[in-house]
Structures are given as C-alpha cells and as structure tokens.
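As structure tokens, one chain now follows by itself in the form predicted on its own.
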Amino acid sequence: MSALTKQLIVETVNLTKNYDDTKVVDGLNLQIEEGDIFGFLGPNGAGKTTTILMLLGLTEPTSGSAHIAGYDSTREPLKVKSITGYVPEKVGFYENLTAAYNLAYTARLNGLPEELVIKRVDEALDVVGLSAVAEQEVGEFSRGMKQRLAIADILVKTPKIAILDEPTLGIDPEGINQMLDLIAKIARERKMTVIMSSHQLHQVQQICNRVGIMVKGRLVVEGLLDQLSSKAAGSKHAAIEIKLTETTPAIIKAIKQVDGVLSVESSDGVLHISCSRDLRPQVAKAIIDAGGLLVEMKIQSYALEDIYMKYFKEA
C-alpha cells in the first residue's frame, strides 16, 4: 500500500436497521477515510441519526455490521466510544454547572489522570472561543455557545474521529458560520476525521470534501463533491472559463483543435471553452505549448443542490 494511501476509519456492510415492519436503514455499505470532513445528508427520516446510533454502537443493527478503527460497533462498543466524540443533535449539560466543571466531569469519566484534566478543560475552551466564559453557568449561555461547548466537550477526550449531528441547528447566521469554520480547522489542525450530519445543503458545500446522500434509508449516492458533480452533469456539456496574461489568435487556434472542445468565445479577458468532458487538462497543454500562460482555469460544476435533487428524485 502506497504511504500516500489513506487507511479507511469507518465502514459499514450491508448494514440494516428494521423497526418492526419499517426498514430505517437498508442495506448500508460506507467507506469514510481518515482525515475526511464527510457530509451525511439527506432529508429528516432518512435514516442518517439511526446509522449514527448504529456506528457508535447504542442501537444493534438488525443486519450487517459497523466498524470504526477496526472496532465492531455493536461487539466492542467501549473501544468505539474511547475513540469517537459525539455531538448529538440536542446537546446536554449540567445547566447548573459551569462551562470548565462540565468539561471535567467529562474528562474525569473518560479516564483521564488529574494533573491531564485542567490542561485538556483550558485547551478545548480555548480553542473553542469559550475561556473568558469557563466559569459561567451553562444554564446562561446561548444556543450557539452550548453547540461550541459541545466541540469542547469532543475535544477533552482528543478522538480519532467526530461524529455531529445537526451541529449547526438553531444557531443564527453568523453562529453557523463560526461553527463551520471551527469544525473545518480542527478537523485540518488535528487531523480529525468528521462525519456531519445535516440536511442543510450550502452548508456541506462549504466544509465536506466528500458527501453521502441518503434517501429513505438507502445510500443513494456518495462520493467526492467533484465526481458527484460530474456524475450529476451526465452527458451534458463541460463549460470552461479561462483567463490568460495575454489571449492571442494562436491560442485560440491551438484551444480549438484539441480533440473534444466544441467552441472557444472571448468576453471581457475570460475564454468561455464548450467541451464534450471535462479537458482542463488537455486545453492547459495546448495554451502553455503555445506560448500561452495561466492565471485561472476553472470548471462550471453542478451545485451540491443540483446533485441533491438529481438523486432524490430517482431515490
């Protein structure tokens, strides 16, 4: 195996999940790999709270099998909880407790020895935004906070994986953006993987690298936001917006005859390429071959929304 290989850190075979005669979760195979920021979407009764349940090993599948790191969630499910933090969708604190005992109190039922429990409360407060509140009552702290604190709480146990439920539920707009890019550098800075659940589509966009869509209890689809994209798209044509130091008719003529490329248009500086794929590739060679240089390629790509509803209306 390549040391570039990424190692997978969750999978699940077949996993299913009946209650009574109702099927919540059909048939599940997902492959999460270290380091990935994973977006698990799909619309409420999907099924994605039960398969989480199911991973961190507080409900039995009816079927198949989950593993995290290796670890069977439903026969060793306290290895699977010693290494994976939880954020569910309706956090619980001790409202009557301050911020840093809560975190404590945590840490203290996690194992940690004494003289680790104060520095781990200090690091995860901070890197959270929440020290200059550690000693207030979470009872007073906003949703927005309680959701930071949740992080917090993840954080004091320093897992190999986070798993988070609607993390950005009932936060204002400028709230969820913090969130978002609190999840994003923690799971960059401590190289963590992150499952996040949501139905909230701009805001998978916006952090995930891959997405899974699940659709009455079937994985419909899943995978990284560009091959999704590209799958979404199907036959239709590639669009290509280029912008050049200089845009001359050598360039154009050299764009033009490369295989696929259906036309070249110039509108304020920027070359508008129609091809039949995607031939970034192929157009960078034939413009740097003929004296031609880049400063910006980029493809017009479906949006996760446009991916999102492609699947759920075949679903």
Given for the second form:
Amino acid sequence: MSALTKQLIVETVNLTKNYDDTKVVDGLNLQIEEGDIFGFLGPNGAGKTTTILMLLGLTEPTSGSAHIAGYDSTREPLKVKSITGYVPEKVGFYENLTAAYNLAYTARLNGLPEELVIKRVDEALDVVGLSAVAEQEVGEFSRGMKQRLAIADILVKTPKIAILDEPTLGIDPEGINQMLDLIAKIARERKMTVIMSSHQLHQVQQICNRVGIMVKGRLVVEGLLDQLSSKAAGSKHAAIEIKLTETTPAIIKAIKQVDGVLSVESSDGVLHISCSRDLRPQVAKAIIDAGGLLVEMKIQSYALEDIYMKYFKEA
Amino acid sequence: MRGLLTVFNKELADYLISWRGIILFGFVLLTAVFAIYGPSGALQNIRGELSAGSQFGTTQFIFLKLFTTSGEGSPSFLTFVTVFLVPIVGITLGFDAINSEKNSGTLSRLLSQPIYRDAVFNGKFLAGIVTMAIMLTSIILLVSGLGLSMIGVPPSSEEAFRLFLFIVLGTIYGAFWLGLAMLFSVFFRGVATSVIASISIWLFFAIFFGAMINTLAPISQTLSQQEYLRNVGVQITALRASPVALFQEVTTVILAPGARTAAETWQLQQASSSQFVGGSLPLGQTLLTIWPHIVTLIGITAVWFAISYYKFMRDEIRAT
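Now show me the form predicted together with its partner chain; what you just gave was the form predicted on its own.
First the chain shown before, then all remaining chains and molecules of the complex.
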C-alpha cells in the first residue's frame, strides 16, 4: 500500500477558533488518511474537543475550514454527521431507557428502516459484548459498560469515520485495555477510520498508527507512530518494556548489570528499563543468560514521550 | 421531518410511560374526582337547579354546570384546572427539556446525528402539547362520565362542542406554560433553577398578582361611585396582563354561556346603571367575545417559543 493511493478523509485548513480573545484552536492543518487510527494527544484544554466539535459541524470555526470525506463541516453538517460516529467526552444515555432502546433511537434518527433497526442494534450490542444486558436500563450500567455502549452507538450507524473523545476516561485499567482492543478490532474489521483523543500517551501508542500532539491550540508534532518512534534510536534515552514468564530478583539484577542500563522498575509483571541507548540485544541476552524466558519486548519512543512530557508540564 | 417525528415519538412515549407521566395522570384522576365530589354541595346545587329549572323550562347548559359550579369553600373545577392543573402539567413537562439533556450528555450525542437541530426542540415541544391535549381530554371525559352518572342529563351537541373548545384552548394555555418552562430549560443550566424560575412565575400570576392589584386599586363599599368604577376599570385592565386571568375569562365564557367578560359586565353596568342580568350567549358570540384573549395567549406562547428556539439554535456546543 503506497501512501499515494490512500484518500484523505479528514482535512482542515488553517482551522481557527476564538472564544472571546483567546485562541483555542490556532491555524490547525490536519490531514488524516482513510483507515488511519489517529491518536489525538494533548493535555486538557489544548483544544482537542473544540477541534472535534468543529470537524462535526457542532461548533462554527472563526476562520479556516474542515472537511470530512469531502464534505464541508460548516456548510453540510448533516452529510458529515451521517458518515461520522461521535462519542463525546461525557457520553450520556437516557438512563431510564434500556440499552437496546437507546441504540434504536440513534438508528431511527439516522433514518434506518424499522426492520434494519433491530438487526443493527443486536449486531452492535453483540460486538461490544452487551447483548446480555440489552433490555436493562442504562442507569444500572457501570461507567465501562456505558463507554462500550457508546461504541455500539456509533456502530449502529456504520460510519466511515469514528471520532472518540477521551474514550478511556474514568474506567479501570482492565476496562481501558478492553476498550482499546475493541476500538482497534472494529477499526480493522470494518475498515473504519478512527480519531481518538486522549491525554495518555501510552494508550494511544497501543493502538494508533498515527499521532498528533496538540498544545495550546497548535499541532506541535504529527506523523506516523513508527517514524516518530524511530527517532528514539538517535536520542540519548530509550525505554524498553519487557514481559517475562517469571520475574525473579536474579534476572533484574542481571539486567541492571548491563552496561548503559540506568534503572529497572517492575509493575504488573512488566519490567520498564530505562537506558542510555537502544540496548534491546544486550538486555535480551542478559535475561536469557540469567535463565529468564522472554515473552514480549518493545522499545518505547522516548522522543515522543520527551516532547509530550515537556509540553504537558508547560500546560 | 424525519428527525422531528423520531424525537416526537420518543418524547411522547417518555412523557406517557415514565414516572413523571404516571404521576401526572394520577394528578389528573384526582382532579376529576375532586371536580365531582370535592366542592361540597355543588352537586346538590346542580340537582336543585335542575328540578327548579325544569319547572320554568330553563335547563339550558346544565351539563356544563358540572365544570363551573363551586362548592362551599372550594373552587370549581374550572378554577382548579386554570390555576393549578394546566400550569403544573405544563411546567412539569417542560422544565428539564433541554438542560437535563445537556447535563446528562445526551444532547451532544443527539446533535451529532444527521438531523436538524430544531427537530430536537420542536419534537419536544410538540410531544408536550400532545401530552397536554391527551390529559385535558381524559380529564373532561372522566368528569363527564362521572357527572353523567350523577345528574343523569346528557350534554347537548353545543355543550359537547363547548367542551371540545375548552380542550383546544386549554391545550394552547398549556403550551404557554410549557413554552415558559422550556424557555428556562434553555437558559438555565441547572434543572432546579429552571423549576424554581417557572414556579415563581406561576405563583406570581396565580396568587400574588391578584392580591397586588387589589391593593393598588381596592374595591370596597366605602368608595364613592366614581372611585369604585375607576378602580374596577383599573383592575380589569391590569388583570389582562396575567395569563391565568386571561384564560380564566376565556374558559368562563365558554363553559358558562351566561357569563360575560369582566369588561363587558362593567360596560353593561355603566350603560344601564342597574344590575345587569344576562341570558346565554350563542356560540358564535361567545367566540367573538373571547377572540382577543385567544389571540393574546397564542401570541405570548409564540414569543416564548421564538425566544427559546432562537437561543437553542444559537447556543454553541462547547468543550467543557
């Protein structure tokens, strides 16, 4: 797949939004290709949500323009909305109505014929694993279940592009992983473009192939995750994450003895190793020599994290 | 159109099936029972009139008396519906229409669907009006049914038509309160705030307004005739500013064909300078009498609606 054959699905040109005198979004030029899973990163208040609202045509830009699949978000908002699924940050459902009814309402608002409504709702609930509670009132749902219901809510309209605003906010770590897997699976299986905003770099790194970091209304970094990560090789720091079948003090000691390793931390069965350069071969050898069995090993992009942390602290 | 109908269907089902709807219908049922059994002595009055009237052949509009007769120390059905039932139902249906959706996060999800934004607002307003019409119809039917079994006189066709008119005008009056409540639900973020705001306005017109006017232009026997007439004039004009008084006049004229609007009574009294005793007005004349009132009620409702509609359409969805 060459990059040339890919279609741009989201394009903004000098997109700007002022509230009173503050520039919330400042001349944003964003391009997202069809099939991308785009991680939209930035600290709170960076302008991510405002950008999303402008993409959907819910908020009018002060200047500039936004297009989704060729439709102007400001001039043809209904066309944009019919191909875009949106999960707002504080997603809500009618608490006194059942999960199935809530989804059916969305389906009907999208003009689906009645016989298709039930089919789509059943399908969507099945994908997110909520079929068993379809007839339960949403008021009884946990936060995680509501988030999954929100995913089902966009599946009902089978959009070309899904925009998720902080989909992992307020759910437990296990729920977060389930949610991320679900998003990745849906994007893959349904060939759906996904824009996911978050302020957690490591979540975005798990499933996104492209990231943009927004700070104070401007896009400071944007590109494919691989490319951004590869810059790590040249940086003076690198972080390695490894999973072992069993973690013993002897192995940790062996890793610490590798020349260039700065620190080793263990959490949830995962070892985080900070080192002065990419030391993956050396660390792997040390583990095997110490009798450990390696399950997974990956290098984290310190370049990205450096950038992110720097701006995050400023904001 | 598609979005409007979908929103309308959902909201209507919501109003009718939810706890709110059940409580409101309980309230309606109570009002109906109250109308028949509540005003103590009212039924006896009607029965008495019935037997007395039949002697003189003036049993006209006896069925409508079920709705307008008050008992000792308790208001008539008409007063109760005008002052309490319709405003309360209207406010209950509308006070959280928009802000609760904003607060629970359903509004942004709703607005990200391919529907025009006004479909949400119009759908809710329409569903409220239809709920109001259903409630008024059921209450009229309930009272008619109960009353029929008590006095044994069926309504004439004109009486039936007058009752139908009452339902239509009551729905318009209900739309006034619904529109007011929805206006506050658009302007205030807090649901409690919009309830309090709507209820304050209702209490003001239902209770304080009349008292206030009475203090400004008192009517008592100690006044000279000139002052008396002036004060009555002031009171009538001032009361016209109150939607409650406006609707009260409308319904009194419709359901008690012998009655006149306060202004007319006053004019007739001035002209003949003697106690005026009027006969019943035919339907056409009744309509003519209350036409300005109806137009005014529709007018104010339209103003509420327009203001809230404008505000809702212009309201920007913002990142919080």
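By rigid core we mean the largest C-alpha set that fits within 1.5 Å across both forms. None of these values were measured; they are calculated from a predicted model. Residue numbers count along the first chain shown, from 1.
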Subject >> Rigid core superposed: residue 53 CA moves 2 Å or more between these two forms >> reply: no
Original post:
Does the distance between the two CA positions of residue 128 reach 2 Å or more between these two forms, the core being superposed?
Top reply: no
Original post:
Taking the rigid core as the frame, does residue 13 move its C-alpha by 2 Å or more between these two forms?
Top reply: no
